[in-house]
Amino acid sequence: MKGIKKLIPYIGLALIILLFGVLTQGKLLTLRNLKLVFNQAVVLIIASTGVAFVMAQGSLDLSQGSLLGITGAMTATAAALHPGLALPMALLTGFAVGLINGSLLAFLKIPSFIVTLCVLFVLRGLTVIATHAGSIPVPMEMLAFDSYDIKVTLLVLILAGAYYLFNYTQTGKGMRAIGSGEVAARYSGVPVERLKVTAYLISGTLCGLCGWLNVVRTGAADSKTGLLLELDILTALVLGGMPLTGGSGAKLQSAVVGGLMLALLGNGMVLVGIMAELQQAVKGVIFLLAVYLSFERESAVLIK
């Protein structure tokens, strides 16, 4: 039974593929869709790879969306000074959303869901300021570096080093060891603090490169930037076959398997004509039978 969970994912990923394949007559896998489909997948991707760190101990991220609102923000702020310092900015705040995060987890035993849910209605406010609740274009230089060459290879060097880091290293094993029972971790030597900060650091920082390119793919910061991105990468990841409850069952694979999903599941149902609100209606309807297929009751238990 076990083994056949594990095949969901992908099965369902092939079933995306073959139906929508069919309903839009070829279209949906004609190259130039498909370069489509990659933009819309590579923030996802990229995201949920740094949330696959922090839902391995059974904790959420709820500030993602609002992240890269904030992000894109202060990327367009930082580039009409100079360019250059639009990456570094997009990375820096993306790291101190994700220490504040992880610091109010870890010291302050504040749940993850209270945390992150908080800071999220936060960002957007200061998003809203930042932005005087309109948009903040970016340099025309800065567009340059919308191309697929640079999206490929900044994918691939992130999961290549994430795959590594969650599978082969103390600090990966010690994140899943979290998810899979706190208390016997922090027993086994695991430092549990330092961990979770770590984890929201890493989502917090890949968020961050996010945020910069979603600016040089489109242009500019927009106040509504990112808006139901937390609940996107929520749905990849649990359709990718991310457990809720994380631990030894978590999987980085999931944020690409369930990321192309949905990606490919959004693309076809606007091929095919799908209203945006019914889109919506789809994607709530698929997230809870993905629950309802993945979560393991035995070991339910509170989220961190």
The other form holds:
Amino acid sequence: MKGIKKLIPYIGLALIILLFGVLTQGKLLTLRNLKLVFNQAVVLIIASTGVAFVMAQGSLDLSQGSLLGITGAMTATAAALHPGLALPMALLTGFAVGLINGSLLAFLKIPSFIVTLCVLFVLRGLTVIATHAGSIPVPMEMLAFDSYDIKVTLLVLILAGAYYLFNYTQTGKGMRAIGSGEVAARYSGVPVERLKVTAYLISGTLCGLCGWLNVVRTGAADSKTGLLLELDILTALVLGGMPLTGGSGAKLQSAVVGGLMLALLGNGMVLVGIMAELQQAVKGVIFLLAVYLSFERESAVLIK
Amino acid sequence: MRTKNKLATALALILLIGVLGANVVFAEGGQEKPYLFGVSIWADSDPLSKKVISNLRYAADVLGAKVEVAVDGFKPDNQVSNIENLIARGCDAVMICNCTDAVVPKIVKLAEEAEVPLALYFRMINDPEIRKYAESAKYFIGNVHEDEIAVGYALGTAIADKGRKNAVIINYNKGDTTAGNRYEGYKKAFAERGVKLLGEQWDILDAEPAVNAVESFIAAFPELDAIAVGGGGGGPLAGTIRAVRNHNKIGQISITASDFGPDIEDSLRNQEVAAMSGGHWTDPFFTFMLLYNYVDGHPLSDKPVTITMEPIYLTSVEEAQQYTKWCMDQPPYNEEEIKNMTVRYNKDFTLADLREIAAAYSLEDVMERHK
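Show the form predicted in complex with the partner chain, please, because up to now only the form predicted on its own has appeared in this conversation.
Next comes the full complex, and the chain you just saw is listed first.
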């Protein structure tokens, strides 16, 4: 039964491809459309990859949507001074917010749910202020960075690095050990506080990169940018098979499989012509189904 | 592990077969397909967006075309995704009410790459650099919009004419050209007529946030006697009226609004609203006509076209009744008139004719044509 559970995300992905492949009369699988799906999924996959490190510890990061918003605003503001400042500013903003999130969780012992929810509100407010409740344009030459080559290269590098870190280093193993049991991990010599902060640094920095990618994609940072991204990330990871409780069952590939599923689902529904409001409902039902199928009730503990 | 490998191989095969075979297996037949027009719109449930969509669908139906609608919530990333998706869906042309000038270069670029004509509705491009970029693009067909500064000025003057002295402005996205231009018009009228602007609240696109904002203003400024609603599709106006009614201030606070609300006659009859501008949902209709002629192989111009329209102003119940009868209960342009706006059915039709029809649009014009 456990073996089948592990296969559910892959079966889900295959079903989505088959279903929408047929319903769209093959349009879903044309090369042009697959490039489009990739384009729309890349931010979600990268952000989900970062959050996978957090969720492996059994924690959550609900600040991602607002973090995308504020990094976008900071990116656009820096780009107005010089386009070359945009990417460092985005990464720095993400890193700083990750440091705050991680420190509040690790040293003040505030649960991640509360910390990141509060940070979500703070960052959204700052985004509205930074964008003057509107939008900030970026220099048009920055649109040149919105290329498949750059995105593919970034994604491959990030996934390869993250996969190695997650599976083959003491850092990754330690994070999953925290998810399996924090007390046991501490007694085993895992530097719990340091790894908690590290996970949020990774998630924050990758979200910062996503903020930059988003701005060069749209040409503007907006007060609404990133709204509800955190729920998309959570949905993608759970659809991809990431246990909400983290631990040894956490797999980095959840970010890729889940991100692709969500992007294909969204794209497929648009191609089929399903109403926007109904699309949200469908996503909600699928999320519920994924949690039902994958949730480990017997080992469930409170999200840390 | 073995099962997993098998599954992975099967998935890879499915994907490969799909990618390679999609275009072959599901290749389109030789039948002539109706033109498909993609419309990205901020919402599909407020009075303005509903009317825009139904009017476009009616016009498309008359011409044997189809309209595909995608909701973007006025978010730049959604607008980019919508244009990508509509192009992927196979739309022959796309049109959008862009939320900011800043998003225009990207959507123009998408249209250029896909060689799909693009036009804007309800929006002018304020930024000169972006306007130049858009107008130099081969597939940018043009834009249709109102003189929004004039709209704000007219409604601001209506507030002053009612003898009001202390106003606030409720508006939607800052950075949006239409919202910004209406705001400028209001400010100009207020400055000229001595109306004090007590406060302003932006980013209001729905009824609920409008209720909260107005209630805060009423609490903060007892002297408040006028509220200008900058637009937002009718939802913010409905919320503003509700808040004023909740505080028993109907008649004491004059409300003006761009974009008609759901109950135009009642709002004027109950003196909830002093003046309104709206009925400009014909603006996307003219954008559609530009695109239809282009897609049909008869572009009305070899350069991007800008058409400026006048909205309809309503200040009395009688005007509202006429508007409902002639513009809401029946389309402002009938089947024959729509067909006559295309070169396919009217070989002599030109851009000048389309401009003339758009410029003439008013309540009187519709009544005159359909009586």
